[in-house]
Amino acid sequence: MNRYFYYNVLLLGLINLALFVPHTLIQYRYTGALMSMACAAVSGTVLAILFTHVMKTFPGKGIPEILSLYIPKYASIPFLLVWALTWLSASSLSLNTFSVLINRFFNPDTSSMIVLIVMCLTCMYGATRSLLTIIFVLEIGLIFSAPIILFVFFKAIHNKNMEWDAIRTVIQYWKQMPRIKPFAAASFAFTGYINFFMMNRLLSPNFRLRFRWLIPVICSLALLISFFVPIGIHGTEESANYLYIWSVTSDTLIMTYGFIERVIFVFLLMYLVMTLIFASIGWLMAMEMVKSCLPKAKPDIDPSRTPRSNWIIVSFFAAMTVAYANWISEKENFEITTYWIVIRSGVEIFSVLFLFVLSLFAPKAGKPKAGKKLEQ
């Protein structure tokens, strides 16, 4: 159904707090980060509009299954493992930012490298189970977690402390060119149609896409208020020195008639398990393309009974996760980070520009094989 589309890019928007997106489009606030997000809104949801031409094309496929009408499997498992490493990496940097979010603002007498351990076991769980059990998870996680979320950012924006001069200061820079790094750390907001790289074996052939307007409307939504909320908040100079500056943020809200007063602890808790949906998603989406690089492979959307090659492949995805925070400080992560975000950027315009071509020739194929599917 269209409304599973929709929950992806909502994720996906909302998610760009936990990789470092707001920093990353501060540190240009007078130097190219508005025309960057006009950029990347542009490109965005043409790109999203592009690939729902493919989902048309190839109802019922994934992308390997796609890739298997036009060359051979060999020649796909370079693009399947390219694929892959993008997902496991955007899993594994959100998991290790958010584990030192846990431990900063939440409870800073638990190690970070126990947080991520526990947020790993958690994920791996999750990112074994089928495509069409996390999709229900995904509704599930959503309908909790984003009407709170919502409610964080209307608080915020009413908040008496929110300066508007600051947040006009800055639209005065809207001449400024666009820039690489900004425009890369935008897009990321409007990527949720990219998990249907494989979610499209779930849909019908009669499937068909509605209120595509939403998608441009919901991630601009997200992404000017990630970016204008904090320095309406912080002011202009204050608000380019925090790195985590939505955490900074929410703990200068509070909730006079609630049972919590300090904002942070909900907001915290909330985007955890937005978090651990997140990475659950990218390493089951990861855990499938490498999955099918291997001989025999047969796609299966709600197999009866897990896989144990489910297991060994996440249990890798987990052991490189925490090796990764056990090499890599803080500050190499946020770099790692803003470098990562510039090439999944690169990553995702040509691979949607190469299915889209490969939609354009597509053959006339036939009915997929009946089974498990979302209704429209």
Contents of the next structure:
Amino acid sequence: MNRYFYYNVLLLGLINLALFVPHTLIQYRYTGALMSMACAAVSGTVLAILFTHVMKTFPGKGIPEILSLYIPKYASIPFLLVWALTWLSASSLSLNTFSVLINRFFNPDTSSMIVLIVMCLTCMYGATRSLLTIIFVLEIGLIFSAPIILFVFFKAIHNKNMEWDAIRTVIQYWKQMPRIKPFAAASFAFTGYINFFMMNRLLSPNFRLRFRWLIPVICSLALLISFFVPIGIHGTEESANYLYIWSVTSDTLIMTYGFIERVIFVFLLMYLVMTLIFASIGWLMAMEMVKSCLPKAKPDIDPSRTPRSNWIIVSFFAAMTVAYANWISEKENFEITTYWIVIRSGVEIFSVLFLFVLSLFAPKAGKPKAGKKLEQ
Amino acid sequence: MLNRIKTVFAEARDLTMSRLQNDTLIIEVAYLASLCDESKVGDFINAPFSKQEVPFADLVKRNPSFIRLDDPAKWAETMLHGFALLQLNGLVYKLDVARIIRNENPQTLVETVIMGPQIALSEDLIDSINIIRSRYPSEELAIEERTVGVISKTRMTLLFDKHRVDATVLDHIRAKLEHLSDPTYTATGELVRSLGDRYRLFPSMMMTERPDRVCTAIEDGKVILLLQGSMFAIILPATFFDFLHAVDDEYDSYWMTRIMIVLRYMAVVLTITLPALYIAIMSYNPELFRVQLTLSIAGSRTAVPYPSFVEVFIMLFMIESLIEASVRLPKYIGSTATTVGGLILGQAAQQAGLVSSIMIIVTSVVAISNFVIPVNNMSTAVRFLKYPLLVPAIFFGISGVTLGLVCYLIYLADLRSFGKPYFRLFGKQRSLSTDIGQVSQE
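Would you mind generating the form predicted together with the partner chain now that we have the form predicted on its own?
Let's see the whole complex now, leading with the same chain.
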């Protein structure tokens, strides 16, 4: 079931537009963004490949189960909580950002707080479902919205206002040394595999991931489009002035023959769907990790009845998100998101390397085949 | 025996009991005359008994139609299913002499096709099984008989291909059938509700009268439930996509039927979202459409004095009553309702300034696209779905509609039909060991 893996990769590749990644990158367009992106591409691909090795070594096991093979439960709790916090913050930040966007463009009369609460309720519903459910939601959501988003990208690239000279100008700064912030931001687009920290539970023992070359291709394309197209359309200087750069970029496009003239509405609605799915997945991951810290936790990928603990944990997440939005202003949110992106990429690199090392010392039982393959 | 039966059926006037005697034997016969074909009783019991061409005791022993029934507690139930009881030498036998009133060779009425079998399943269980067996002549076809209903004890059969059926699904169904506790079952719809569809927004079991659909379902490894007295079979498990698939799709031109399938999905989306979108675009986000379109829509609403959601409620009320009326009315005056209703909806309401002309188009599109769904129980389920979506549309406009649709999507993906995912794209019906979610859960 390779496609479910690449759905996650594609989702993260596309969702980065909603989390200030292009904005951060464009801030560094003269000072190392390109080199950072190249580094991120390399490191992201390497991490993804390392992680697929972890997946292969522990088929059908989520992270808590893997950890429990090596260390006692109380020692694994801090790890799990840190990961849970990472996923929780990813979802909550994206929800927060998007509620502001919705408030700006669709419902200027209501407060962004109310919009956020409604979005949180939807995501609560999504996140309390089972892992199997959410992966079906992801599939259908992406099949529905990804073509339209790709159409918008296509339209943007073929726009006659697209100034290729601006892009060439920016490319000339490729020799600048990479920086930490743009590197972290760019690496976010490559982290689609990371949802398999938990979704690995769904994979059958004989699962083999094919087409691994798709990981760098999908993610690099998404990253290049999200970085270069706004520069081409708004110019080298002006593009740095917009915070929600892709909303503004999609608003430069016009569909001449449709019911809907301004592309931004279609674009934002599709991104709303994607953000909701992304946030639901994030909360679900965080919830599963918190749940596996509880005593007597038993992994169940598709319980017939939603356990009450799901609702309790996820409503706590939602309350935290709303409280965060209440106390943090939009500007602070942006600052926090940029720092968060750096911390997140640190956590990612550390945890994938850690898991890879663990997988090298995997218990040999039932694994002679993999060893043989490596020798050949 | 006769005394005992008499006490059980104390108030039943149609109980027929007789004690017959010939040279050698005394037999006792009891049956419910209203349920039985009395000529059969004559042919099988009375005539041979009095003619005495063969010793009657031997005949009863040799003829497999006479089945021993030792448990006196089952006498009443057996008689109620149209059997005659016969006591001979202290042993009790039962003989099937049932006469069942039913529709003869019914035509398909609910799920019609142009080219394809026109005969529907019968209200009699045996006839239905006959129709199915003759279309699916395989020795793998297993038929399991049970009764459901505490009072009605309605006969019910489970049909499946024992080679292809999914064992987990079968266990699931059997376990559920064991736990049914409703008093009577007269229609398959009741059985569907009791099996777990009561509060669901979408049907997870398909009800059909078409034998060809039943046979393809058996071939796909599904389980069929047939109920005595109902010409609709239940197919389970079913997925969302099965409900939008008409049997014609396998009979007609390939490419056209593929287009029709796409059209049906579009129709479902339209019928669910259109009223909500109308509210959202009229009252919240008129900037969504291009200016010319917005102006013409707004222009058609100039005479309407109240907000768009009131308009939507009026029109949906009208169209739903119209549909309901045309279902309930006798066939002879049914067309009157549609003519009057159509005239009022189409012309007068708009000219009176009660609703906009765009709203009339919206209403008709909603109604017509709802009828495109080929299976009736899905069609009624989808009819309901537009109402919950109106609420977020009234409060949050277009983004609210999107949120509502995402909720529907999650709901659908979360449904399971007897353990099978209900809304899964490109999923195989039969579980494969390499499939996702098939991890051995030790």
